[in-house]
Structures are given as structure tokens and as C-alpha cells.
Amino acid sequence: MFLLPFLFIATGLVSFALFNITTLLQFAGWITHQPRSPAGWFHVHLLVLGWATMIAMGAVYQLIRVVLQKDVFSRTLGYVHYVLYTVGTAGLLVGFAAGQAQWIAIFATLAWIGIVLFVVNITLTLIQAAEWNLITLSTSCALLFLFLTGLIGLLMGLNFAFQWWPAWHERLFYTHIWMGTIGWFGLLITGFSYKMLPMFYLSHGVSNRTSYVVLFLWNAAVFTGAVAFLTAAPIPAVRAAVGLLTLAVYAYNMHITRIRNARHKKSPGAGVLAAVYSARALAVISTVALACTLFAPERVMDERAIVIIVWAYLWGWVALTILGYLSKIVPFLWWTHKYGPHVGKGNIPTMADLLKDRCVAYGLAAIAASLVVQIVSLGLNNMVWTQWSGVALSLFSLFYVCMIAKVFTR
């Protein structure tokens, strides 16, 4: 099972390396441009698809066999997604910096069948195991809302190239970014995290009650906004879905603090530390995201104001996330296939010995440092700050991505 998340998380790895690189090479203007163009599609597409995308479906691979204790239901079936997956998004990045349409239908159709191999691959794994809890009914409803993300972003690059629906190009286009944003996303780190938190932190009969009031309030939140944005619904159907997205913040910081408050180790470690306070930071970005829908309701569909929101909620929660859990997930699965068959037989490392807290702490604390000099900068709309935060945001990205990716060589 080892090479199956390792092809995913490789993947995504290098994928994350390249961002940063390119963003680096163009000293970070493309964030100051407008989003809407190639280059500005050309990055969010390989930061979302190309990372965190692939970095969550080697996740899903490898955890779903922890949670049930059973095999994926066909390796060979995650294999032919994994093909299919990385070419279309990669033929997808390639018609986004080119501008051609056509390849943009073609190889995005692609990486949809890949995504739709792995709904299907997943989904007959959780039914053949039939053991429904909070973590597998989370991973179920991010499996749907990864699939309807694909679909309509299928359905806006076939849209794009023939121009068969110009007037639903938008409704689609704000459904395609709410249901992968809070729907895919959203609802799979927080099924993981009911697994992940507790065990890091070897938390012991805390009750899960709260967190299926998460599950239900953050899925309301999916659909309502969904609806809202296909039907060009008015400004307080978006405040109902965004207040309800952030009672499900609030609901789910509530059982962090419970699974804390019931530890008996005392530090998870610095990655685990960093999805906590990320999930805080995610608690404030609600907030003022509703405080905007009640208070300056003519800003909430301002293109600058969304981006800031979209941005601060995939660096400061999504990225900061998986990018600490990854501390913990590669070297688990590099120890265990690498030392796991001689434990007993000599003298081996351990997996602290793998990865040093002390560096991951360092790296994850200048990126949130940077990110925040970013955010605040595109706020005021200071360019030169942007670019600059910018700048560091990738430099110390760089240095986190090798040294998770060092792991590899020890």
C-alpha cells in the first residue's frame, strides 16, 4: 500500500515546490494582478489541484486503512486515477498558461475522470467496511462535494471553449469555489482531524457529540451557499450560509478544546500545534467574512475582498494544515516501510529522529508570519508589501516542502 500515497504526496510535493518557484521567478506580481488570467488560473489551479488536492488524496489513501483497518478496495483502480489525475492537471496548468481553451476542456475532462475514480474508489471502500462514524461520513460528504466541484469545473471548461452557457459562466463559477473550498476541504480536514487530534495528543473519552453538530451545521453551510450562488440568490442567503459556516468554526474549535483539555501528552508537536491555532485563525477569517456580509454587504462580491477571504482561508487554514499533518504523515510512512520490517533486529531510528520538531516549528512560524504580512498588505493594498510577503511566503515554503521531502533520504 506504501507506493500508492507516496505517488500522491511525492506528487504534491513537487508540485508545491514548483509553485513556489514560479512564484519566485516572477518576484510575486502575478498575486497583485487580476485574478481572473492565465497566470493567476495557471497558479490557484497548481496550488488547489496540483498540491493540496493531490497531498489530500495520498492522505485519504493512506489514513482510510488506519480508520478501518482494511485495504482500499482496488490498488489498481487508485493507480489508473493517479495516472489520470496528475495528466490531466498537468495538461489542465498547461492550457491555463497557454490560454487555450480547448486543451483546458480536454485534459481538465481528464483529471474529472481521475476524480471521479477515486470518489468511486473510496466510496465502495467505506461501504464494503460499513462502519459509519464521524470520520467516514466526513470523508463521504467531502468525496460528494469533491466530485460536484469537478463536474462544474468541467462544465466551465467545456462552457469556456464552446461558450454554450455564457450566462451561467459566473453562478457556476462562485458554486465551483464554495463547494471545493468549504465543501472538499473543509469537511475532509475536519474528518481527519476527529482522528489525527486525539491521537497525537492521546486524548481519551472526549465526547463526539459537538463534532456531529460540526458535520451538520458545515454541511448546511455547503448547500446553502451552493444554492445561493446557482440562483444568483440575494446578499442574505450568502450571509445565512456564511453564518452558518462559521457556527460549524465555532462548534469545531469548541471540541479541539475538549480533545485538549482531556490530553495526557502534553505537546502533539509543532505540526499538530499548527492545525490547532490555524483552526483559531480559521474561527477570525469567519468572523470577518460575516461581519462584512452584515456590515458592508456592497463589498461582498468585490473580486479584491474575495480574494482576501478565499486567500487567508487557503494559506491560513487549508495549507497551514496539511502542511502540519505532513510533519506526522511522512514519516510514519516512510519509517514503516523503510524500518518497520526490522524493528526487533538492531539498532534504528526513530521517526522524531526523521524529522526534527525544533525545524518544523521554525518553518511553520515564518510562514504564518509572512502570510500574515501578505494578508494584511492586500488589505491596504500595498503592492510593494505584497509582493515582498510574497517573496518570503515562497522562500520559507521552499525550505519547509525539502526538508519534509529529506525525510525521503533517511
Contents of the next structure:
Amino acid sequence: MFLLPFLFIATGLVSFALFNITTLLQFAGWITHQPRSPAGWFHVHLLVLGWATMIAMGAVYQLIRVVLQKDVFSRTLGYVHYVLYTVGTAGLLVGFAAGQAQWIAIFATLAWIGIVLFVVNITLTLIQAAEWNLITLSTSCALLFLFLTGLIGLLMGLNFAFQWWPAWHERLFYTHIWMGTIGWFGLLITGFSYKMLPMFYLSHGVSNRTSYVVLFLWNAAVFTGAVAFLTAAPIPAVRAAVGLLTLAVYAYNMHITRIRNARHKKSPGAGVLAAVYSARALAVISTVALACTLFAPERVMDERAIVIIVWAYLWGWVALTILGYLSKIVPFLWWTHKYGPHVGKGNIPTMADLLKDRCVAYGLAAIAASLVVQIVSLGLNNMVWTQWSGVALSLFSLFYVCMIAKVFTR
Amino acid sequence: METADIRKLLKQVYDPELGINIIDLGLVYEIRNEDGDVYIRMTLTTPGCPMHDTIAGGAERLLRRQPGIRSVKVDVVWDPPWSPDKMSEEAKTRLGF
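Could I have the structure of this protein in the form predicted in complex with its partner chain, to go alongside the form predicted alone above?
Now the complete complex, all chains and molecules, led by this one.
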């Protein structure tokens, strides 16, 4: 199966390029503006739905087959999902950019139907395979939270349009962000890392006990946070959710250290190293967030603080991990399609020949450096540096995505 | 064809991620040749290896093209599981260990 994951991954790469081009055209101005604005909605959804979720869905179609050694329940359903989700997301983005409420409503519904089809398809695949392990359990939880994130997003839109319960808008808004970022991305990335990291480190004999603790704590954090935001609970409830998440992240990092200690390959490649370092960075980000809830509770729900933490989480962990794993997923997808049938028939390139590890390392290091400058600049409220680092971040990201896309020409 | 020759041939089948052939990785457990009917029992570095079809299929394709070989059966097994100590010294060195 090549076409289905390829469609999602290629579309995701195009969306990422578009995100960086539109950011460059505005000299990264949208980052310094009010985040809850048409430009803010457009860019955040282009990054989260058009790129990160699109790539994540492609990776699920590709890796679930690898993990289960079984094909997905229905490829046709997968293609229908692709069309609905892509058209829905594209229309939603136009709706945000134009500030068209009707467009947003229609296309958000289409995108959500696409998500539902995806959730159904993968759930049926998992049920049929009946192989319950850390990876499949974590993926199932991630799917549940993706479904709920979309549902809450739709509810929020309807509530906004019809003013059913105006007081609930903020509650739904924070729950939507929490479930999408922590629930969907968090559980999918950790779940897939339980497969990816030992495979690329060639680690053997690592106990899964710690990762079951991660799964439990992570789910508890998502659940506690969702309840806290939905009920507009006082700060201690939010603190409990962030505390649980921080514990989960520490346990996740412990598990990564065990995998590294049991490795039989010196370097797993720059992309996988980026995923490891970004997990370390996540431990710092979550600790800072927890410290904020403890020592500056009055600032926890401050819009600026939320923007910085969410940006650090999304770029510092989610994006860097996805970008890192892409350097393995794309060459694997292309190599298997183009060269797989020729194994044993003569000289063919290895995967390392398709994408130079040194270039991946330089690209990711440049992205990480500009991101650090940007987060510090946002923290210091220095808009000039925020814009310059935003430009650098987009330039390096564009270079990186072009390098990844070039694999398809080799 | 002697099993030693088949073993030598299988060195042409590489794990494309590691860049090391399946013999040096210690993935091939058994080779039998009964009057041109070849049987290979092998494993992969991890169950659910993404290269399952590619590597096993590659070994089969390679042997089928050899004169004197009538049929090839490649069995991928998980027992005994592969462990890094099955690798050759050369493979260990190439992986940095």
C-alpha cells in the first residue's frame, strides 16, 4: 500500500510549505498580532490540520500496517476520508482567511466527517487485528481524542453562530485546544515512538512497564484537563492536569533513556535524534508550565502565556518530532515503492542514499535554533526579534520540507 | 548449489535502513537445498519490521533466478527471536559497536 499514505504525506508537505510561504510573505507579522483573529485561525489550522494532522494520518495508514502486519480495514474508505478531509480543511482555511462563518461551518463539518471516517476505519482495523499492545492502545486513545477534538470544535462553531450558551464558548475553546494538542498529538506521537525508537536504535530487551505508566498518566492528564476546562474549574484542577502531564513526560523520557541504553546502533539518524531531544525539551516546557500554575497562577489563563506555551509545545515537540520522523518515513515509503521490488536483482540504493543524514541534521538544528530565539523573543515581548526569528524559522522549514520532498525524485 | 554458495548469494540482500546484509545481521537461521528445492528459515530484527515483505521477497527473488534452483520457500519466523549477538563482528563495527 503506497498511494494512501503518500497522498496524505504529500498533501501535508504542500500545506507545510504553504504555511511557511504565507508566513514569509507577511514577514512573520501574524505571529505578533492578536492570535484570535482570522489570520491567526488561518495559520494555526493550516499548521495543525493541513500539515501535522495530515502527516499523522498518513503515518497511521503506513505504520498501522507495519505494526499489525495486516492491511487497513478499507482502502476505499481511506480515499473517501482523504477527499473529505482535504476539501474540508481547504474550505475551512479559506473560510478563516475570509472571515466567512458559513464557509467555516460547511467545511468544518466536511473535515470532521473525514475525521470520523478515519477513526472508524482505523478502529475497525484494530478490532479485526485484536492485537492490543502499547502502540495500538495509545493509537486508539489518540483517535478517541481526535474525534472529540473535532466534535468540540464543531460545537464551539455552532455555539458561536447561534449563541446557544455564550458562557460556554471559552470552556469549549480551551477543551478543544487541550484535547487536540495533548490528547491527539501527544498519545499518537508517544505511541508511535514506542515502535520507532527501538527500531532505529536497534534496542532489544527493554521492558514496557514505564511506557504503560506513560499511557496511564497521559490519559489521566487529558481527562483531568478536559474536565477542568469544561467545568471552568479553579486553577488547582488545571494545575493537577499539568502536573499529571509533566509526570507522564518525565516517565516518557525515562523510557527513552532505557531504549537508548539498550541500543546496538550508535546513531539512529539525525531525525530520530531530533525526536529524542525534542522529548527532552518537552520535559522543560511542561515543567515551566507547571511552575507557572504553582507560582504565577494569575498568569496561567493569560492569553500571551498560553500562546507561548502552546507554540513551544506545538513547534518544540510536535513539529520537531514529526519533521524528524519524516526523514525516516518518507525515504521508507518511497524506497519500498520504487526499489523494494528490485531487492535481490542487482545494485539498488539504500535508504540513506535517498536523504543525506548530514543535511537532515543541519536543517533540524537550524529550525530548533530559530525556534528557541522565537520563544525567548515572545517571552520578552520583543516583536522585532519575534518577527526575524519567525522569518528564519519559516525559511529553514521551507528548505527542510523541500529537501524531504526531493526524496520523491530519487 | 551448496548451502555455502546460497549463503554467499544472500549477502546481496541488504536491510536498506541499516545498510548491512541479512547474513551479517544474523537473520538467516537455516538454509537447505534438496535437489533444487531451497528452503530458507529466517527472521527480522523486530517483529512487525517494515521491511518484512521487501527482505523476505528479495531473498526469494534472488534465489529463484539462480540456475539449478527449482523452487524457493522463505519462512519468516520469530522463534528464536533475533538478538544483536547474532550479528557478525563486521556488522557490529559498522553499526558503531
